[in-house]
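Okay, so here's just one chain, in structure tokens, the form predicted on its own.
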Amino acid sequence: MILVTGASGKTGRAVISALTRRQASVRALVRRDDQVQGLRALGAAEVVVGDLRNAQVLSQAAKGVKAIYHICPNVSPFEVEIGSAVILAARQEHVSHFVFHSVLHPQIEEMPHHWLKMRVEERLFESGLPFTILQPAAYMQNILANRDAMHNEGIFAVPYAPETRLSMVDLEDVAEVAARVLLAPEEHLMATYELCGCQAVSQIEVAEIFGQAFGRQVTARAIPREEWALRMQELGMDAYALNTLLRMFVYYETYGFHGNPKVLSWLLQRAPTSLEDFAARVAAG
């Protein structure tokens, strides 16, 4: 049995899918009663319900599993003290296998949410168990939120200069290397992955991908950043994400966002999925 944790998201839901293709049993942990069925729809065994802050609701979801994959809340202020519970969980049940889902360069201080999951990583060096800590560049599912205006106007909007180069990497590949870790431990514990599909490439190069894929020009363009926080406040984003992004999206403007495909190549044995590829699915799907 394998312990998903902050399993509604989208990154939760890619992890089972990977798992339970490859007839892996999940548990999987979630906050609310109204994500139970999507996640036994997904092939999840058992769905825990509670709040991860909660030691007893841990203590319940751990018992018995063999590996956590813990996944903290998107851009959390309680990351390091829900990512100290889990591990004390882990713990306490006698976990053999903890595999952290962190981030890309969580070294950078100026991205709190970066810098937590740093916090977390040194919590897990010093908790004495078996660890495999994944490193993921932004996703290339979060390209989509622009999908419809791509390809119904052309526009590719973004909160900071077109210029703006990142690297990215998709989910798919993520989630796949996410099961190969928790089904062969052996060969990972104690790793830290980078894990990056491509060099990091321009917001207007990610439009002419696009374009090119939906048969159309598409054009990036940057929206003032005030515009973008207001219409996420409209949509109910709290203070602390809001600040949080917005720092993101400066230092994306100011430094880039760099990492190198070459590990996740290895562990997947196969190159990772470019981003024209990435926009070929997306336009046919």
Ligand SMILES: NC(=O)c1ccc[n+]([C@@H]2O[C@H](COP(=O)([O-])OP(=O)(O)OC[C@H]3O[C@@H](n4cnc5c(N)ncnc54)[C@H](OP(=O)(O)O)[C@@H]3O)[C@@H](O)[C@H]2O)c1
Contents of the next structure:
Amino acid sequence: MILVTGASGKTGRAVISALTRRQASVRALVRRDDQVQGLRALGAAEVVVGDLRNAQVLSQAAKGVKAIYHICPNVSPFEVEIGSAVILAARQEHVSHFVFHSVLHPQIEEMPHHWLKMRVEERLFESGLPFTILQPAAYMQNILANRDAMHNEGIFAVPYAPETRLSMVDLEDVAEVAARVLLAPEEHLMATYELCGCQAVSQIEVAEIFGQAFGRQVTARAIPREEWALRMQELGMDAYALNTLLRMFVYYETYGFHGNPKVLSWLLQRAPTSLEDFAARVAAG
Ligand SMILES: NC(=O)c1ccc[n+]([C@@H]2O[C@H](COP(=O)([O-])OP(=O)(O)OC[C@H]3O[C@@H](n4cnc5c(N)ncnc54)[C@H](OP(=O)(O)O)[C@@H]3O)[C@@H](O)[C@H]2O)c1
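For comparison with the form predicted on its own, provide the form predicted together with the ligand.
Every chain and every other molecule in the complex is listed next, the one we just looked at coming first.
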């Protein structure tokens, strides 16, 4: 049995699907009752409902599992508290493999959601647990928020300069690696893997690639960050997430976000999904 935390988010669902496709037994930890059915439909054998900040919930969830795949909720101010509590539960329940879903370049202090993940990696080093750390680049799936605007209006709007270059990865490739690592732990103990699908591309290139896939001109355009922030506030984004993401956009614009796809190619034993292939998949629906 493998416990997956943060199970009902987009990462959790992708990892669980990759595991259950390989007939693995999964216990999913979700926050709300109304998420249970969706996880069952993905093939989770067991679903535990509860808060990741509740130690009792964690020890119940970790009981009897062989491995834990820990996914912290996105941009959480509680990343270190949650990570430390999941590690503690893993130790108490004698879990034999702890896989942490981290992020590419957690050592960037300027991006709090990266920096906090590095603190969790540190806790893991100190825990004595057999571990593997996966460090994915930004998901190609993040672009999907712009799908309709690209398809219908030919606009790819981002809150940083269109020249900004970012490495990305297909979440499906990340999920495949997660399953491979969980199902052959002895090959991956004490390893940390950077997962990038491509060298960094500019937002102008992203727009061109999706333009080709949609069969129309798509132009990359910067939207003012204040405008983006107002829109997110209206949609209910909390102040911590808003501030963290604004800092990430400034960092991206200033330095870019660069990784290399070699490690992912080696883990997948094939070329990672390219942005062109991803865009074609999106266009095909
Ligand atoms: N997006 C990227 O490009 C990227 C790249 C690399 C790494 N990552 C990392 O991947 C991780 C997962 O991202 P994601 O976008 O898949 O996450 P997500 O969609 O935010 O999913 C997290 C899930 O955790 C649940 N949750 C939130 N607070 C909880 C709590 N206190 N107790 C129990 N469950 C709780 C949420 O439930 P509700 O539905 O109830 O809110 C949600 O279903 C993050 O740590 C992120 O930093 C993301």
